[in-house]
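The chain below stands alone, shown as structure tokens; this is the form predicted on its own.
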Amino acid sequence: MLDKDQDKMLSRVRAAKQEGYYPYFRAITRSLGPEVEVDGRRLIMVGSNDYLGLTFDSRVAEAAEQALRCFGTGPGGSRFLCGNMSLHENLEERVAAFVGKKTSVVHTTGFLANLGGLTCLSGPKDVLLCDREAHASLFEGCRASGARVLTFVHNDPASAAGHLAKISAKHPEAEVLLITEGVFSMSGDVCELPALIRLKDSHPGTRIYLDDAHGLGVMGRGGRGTAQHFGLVRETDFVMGTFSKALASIGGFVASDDEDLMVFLKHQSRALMFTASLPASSAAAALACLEIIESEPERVERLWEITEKARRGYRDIGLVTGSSKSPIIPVFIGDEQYAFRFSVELFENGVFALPAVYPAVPRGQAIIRTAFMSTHEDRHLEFVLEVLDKLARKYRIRACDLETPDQSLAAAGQR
């Protein structure tokens, strides 16, 4: 039986479908990277995390096909039992080196990497201090760890410092794992990593756990991530990342210079031990992507070129986009139903971009989440900007249309 909250949610879904503004679970019948087909219609995709456009690279597909023929379609078990492959161990070595760490442990998904990592790296006597707008997988890992969990104001090192001071006073024996994202998946904000790292000086026993799912392949020299972007690889204790974004595959990892701790993680992560391992084709695809990123840095350069063009275009239209400094550029809408209707009209006009609502963003701060790829052409961007301009005027979501644009801009920047 459903409880009242569950039934209320289902009623909202049914109403949205009946009234024609339900935007989710659209079945893509064919994908061409920056363009997709849905129900026979061609649309410009500006909601994908395939930042470097490697999903359709022939070299990636060939690597996946060769691995499939060698190892089969599935792993046959968990890595702990019969599913561990040479490809997994090669991938662990390669991705650790790519992000500047000594070793890593690969899980089947990014969600499982965070779940397994945080439950092994902390315990009941520890404190997990997490950015309050971090990804759901981080909070699931925090809850499962049994540690004391505190949150600090989004991207606010001063708030984190205040919590650390209280922890030091009340629980001087506790070890603290300070958790943040490199690039926040909804707002596109880049974390204040240098200021967070400095907190370790005044609060010994604090370690940094950086979820760089959306920074890997995007930030830093050659896409090596947010820690490299700031020149703080050594100071960042743990780097988590995924292969399902810029690396055009699926899977996740936790990397560190503490080799003993990573051995412990490999033998204690329930998310690894009790889950079928990453299929060989997925591991091979991620490995091929790493090779391409290292040999073709111009892909990352093109990603930033198209991103900056988009950002300027959004600004010219007058859209409220917050403080994004990444290829993720949110369009602030506010009201959730308004965001649903806006998304449906985007779709009707040939643009695929979906709304993010609570709990992905705070209540009343719904956005249309747009993200760009290195394979977007200028013509794609011009089309998207034309549609956004038309609908922004119709829905009156430009900064000049809002009653209190300054407040709305501030709210968008605080997600």
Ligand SMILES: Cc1ncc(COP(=O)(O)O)c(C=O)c1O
The other form holds:
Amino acid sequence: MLDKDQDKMLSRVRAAKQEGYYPYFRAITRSLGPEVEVDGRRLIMVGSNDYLGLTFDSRVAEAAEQALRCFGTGPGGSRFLCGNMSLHENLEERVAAFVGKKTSVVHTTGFLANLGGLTCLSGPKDVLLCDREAHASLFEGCRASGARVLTFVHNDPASAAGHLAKISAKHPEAEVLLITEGVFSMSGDVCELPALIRLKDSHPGTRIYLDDAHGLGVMGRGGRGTAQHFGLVRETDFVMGTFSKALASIGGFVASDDEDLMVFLKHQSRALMFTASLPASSAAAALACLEIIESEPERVERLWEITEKARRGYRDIGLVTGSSKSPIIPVFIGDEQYAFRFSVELFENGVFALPAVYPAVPRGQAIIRTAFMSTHEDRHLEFVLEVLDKLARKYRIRACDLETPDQSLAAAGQR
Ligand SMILES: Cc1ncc(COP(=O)(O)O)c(C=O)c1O
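With the form predicted on its own done, generate the form predicted together with the named molecule in the same format.
After this comes the whole thing, all chains and molecules, with the earlier chain placed first.
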């Protein structure tokens, strides 16, 4: 039996489906990277996290196939017991070296890496101080840790500093883990890492946990991540990342220079010990991607080239895109239902991009999340810009249609 709130939610889903503006769970029948097919129709994909377009690289597919033939389709158990493969250990070594850390622990997904990482790196006496717009997996990890959880204003080091001062005064014995994302998954904002790291000077003992799911393969020299981008790898205590985005696979890791702590994590993470390990084909695909990224830095360069072209195109249309500094460029809509309708119309016009609504973004600040890939050709972008221009005029979401960007968000619901 559903309770009242669950029933309400279900009614909203049913109404959206009946009225034709339900945008989620679209079944892709064939994927070709920057283009996908849905029910025989070809669409331009501008929502994928396959930033370097490696999902369709034949070398990656071959490595996955070879591993599958050698190790089988499933892992046969958790890493702790019978499912630990040499591939996992190679991957731990390679990815740690890639992000500039001594060692890492691979989990089956990025979500599980955050869950396992945060529960093992903190205890009930500690404080987890987390950016308010952090990913759900970080909040799940915070919750499961049993530590005191506080949030600071999104990407605002001054807000984090205020919390740290209060924590020092009230709980001087508490260890603080400051949690942020390198590139925020919805807004595309890049974190203020230098300012956050400087807080360690006035609050010694504070450690930094950087979820770089969207920075890996994207930010820094050759895609080595956000900490590398700022030259702050050593100062960033923990770098977490996933293989499910630029590394065209699935899986996640936590990397650190503290080797003892990583051994502890490996033996204490319930999210690692009590779930099946990463299948061999996925581990081999991630390894192959690392090799390609290292030898072909031009992929990262192309990603930034197409991203900057897109950003200029959005600006010329007059879209409100917030403060994104990455290949994730949100188009602000405001009202949730309006964003659903906008996404459905994008779809009907040949563009696959989805809305993000609360709790993925703050309430009333729905966006269409667009993201670019190095394999997007200029003709793909031109098509997307043409459609966005047409719909932005129709939906009156351009900055010039709105009195102020803030009002735009509030007013969107009343159109
Ligand atoms: C910032 C962030 N962290 C963690 C994850 C979880 O990663 P995975 O999809 O590998 O489980 C995601 C996935 O969307 C993410 O965006």
